[in-house]
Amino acid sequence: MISPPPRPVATKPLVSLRNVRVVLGGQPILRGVTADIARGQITALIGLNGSGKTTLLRTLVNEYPHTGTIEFHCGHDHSQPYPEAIGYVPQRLTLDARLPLTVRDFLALTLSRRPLFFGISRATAQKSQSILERVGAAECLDVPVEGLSGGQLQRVLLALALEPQPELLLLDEPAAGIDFKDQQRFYDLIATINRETGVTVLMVSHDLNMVRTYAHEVMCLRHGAIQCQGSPAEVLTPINLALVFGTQLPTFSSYNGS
């Protein structure tokens, strides 16, 4: 098992939430957020299904209404108070089985205004390609993107999550239907990207291993709002997952309690 990071020197946080609450169809789903998400760091947001995971994250990206403040503390030019770019890579993508695209079409598609019948420009090829070998994906260019495994799926979203290059990168249980040695490369290359890159990750995850040791803060929510958060060896206790999980504990049985 590889080594925990270890925890950068904290500095001011990237995004600041306070008292976000969101209600959905009557239903109050966020409930008084407040937290901090550490600049430059993995923050991993764990908590049981219907906890609000997915749509903290969601709400991040302006899709859905929030009363309370969320403050983001600067873009890259360290002058605008709101990132330049949010990366975000959904838990599924749902496409049309009709439509026959391979992943050369599929990224032409976002990265291009021009219409597919038109042909896919020189420029937008090449980008496609430089975007697939940034996260060891080239050989899935033409491959249909029904065909592709989900671990190939996870990191074609990855490369155009990372385009243009992002200063919050969301990831909504990325390494879901993925096997264990995937779900392993996946985790060390989003490590890389965040060590090489500086962007700041919340990634939200089941896996309470992988948490462990690739993530450098916690944050637990529970009945939408935040339970505790705090470094891995903080917040991965027997009280603490107990609080936050409850008899649904020993389903995630990847954690080992150690």
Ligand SMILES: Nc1ncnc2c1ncn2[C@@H]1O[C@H](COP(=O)(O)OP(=O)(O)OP(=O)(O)O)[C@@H](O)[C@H]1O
Second form
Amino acid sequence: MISPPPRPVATKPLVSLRNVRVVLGGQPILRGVTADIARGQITALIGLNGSGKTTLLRTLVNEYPHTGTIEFHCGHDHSQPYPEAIGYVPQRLTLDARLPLTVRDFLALTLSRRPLFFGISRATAQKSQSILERVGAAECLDVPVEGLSGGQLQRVLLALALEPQPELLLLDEPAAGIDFKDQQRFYDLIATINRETGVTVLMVSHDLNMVRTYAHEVMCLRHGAIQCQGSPAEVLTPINLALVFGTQLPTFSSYNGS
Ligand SMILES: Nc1ncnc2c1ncn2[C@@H]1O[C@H](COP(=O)(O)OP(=O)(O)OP(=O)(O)O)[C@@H](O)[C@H]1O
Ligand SMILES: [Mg+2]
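The form predicted in complex with this ligand is what I need now, so please give it after the form predicted on its own.
Time for the whole complex; same chain goes first.
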């Protein structure tokens, strides 16, 4: 007897947020976020300074208590309640400049549980080398972390976020402060990793041109709530941008409906 073909698995979003609220220091920061993060896509999160973008990312990794629901639909059958790994590239890195850690030491400290005074194991050294090669930053291995350029630091942090292979990659302004050429290379790398691994990406960006070029979906946050969500063509219209940023952005008039 021929068995029927397997029923296709409905494509659920990787993450569904419903009425997510976060209070920090007695102030409501997220005021009822309801949104879906599309599986396997690059979603850009945009909004004014202080609108709650970083808070939303940190809430997704359980750094802040919340009310409302955050549901993950992970694993090959989408039934796992939490991803095995979430990669996170923070908005800024606060390291003590008096501690002259090289990238080699920094990676070893993060990748292995072995104290540095026992030395770096051969396996960790090889892993550090290979994760840096993957993001085109192999030349950074012996550079002090404090001496990295903005673009190099972002690549090193991305290398760590990709180990182990995450199901969700959270990038908080990953290309802020780096020059246009490096920015483009960085976003190209994210696009390649997304295509090759199918990782779901949620990235905060203030660069609407990059969002337009690289994101499949855009979510706009305003005063701790989602103002609009959709494809870049749907969302990056002068009317929406005026609502989200509270001002006219004349340079984006050419994006209307294009
Ligand atoms: N731990 C905290 N305690 C109290 N208030 C906080 C805390 N963290 C963030 N906030 C406040 O929450 C608001 C949102 O901050 P958040 O960092 O999420 O904004 P953002 O959208 O990422 O801004 P930016 O674009 O500047 O990075 C801000 O008013 C901030 O001062
Ligand atoms: Mg932020």
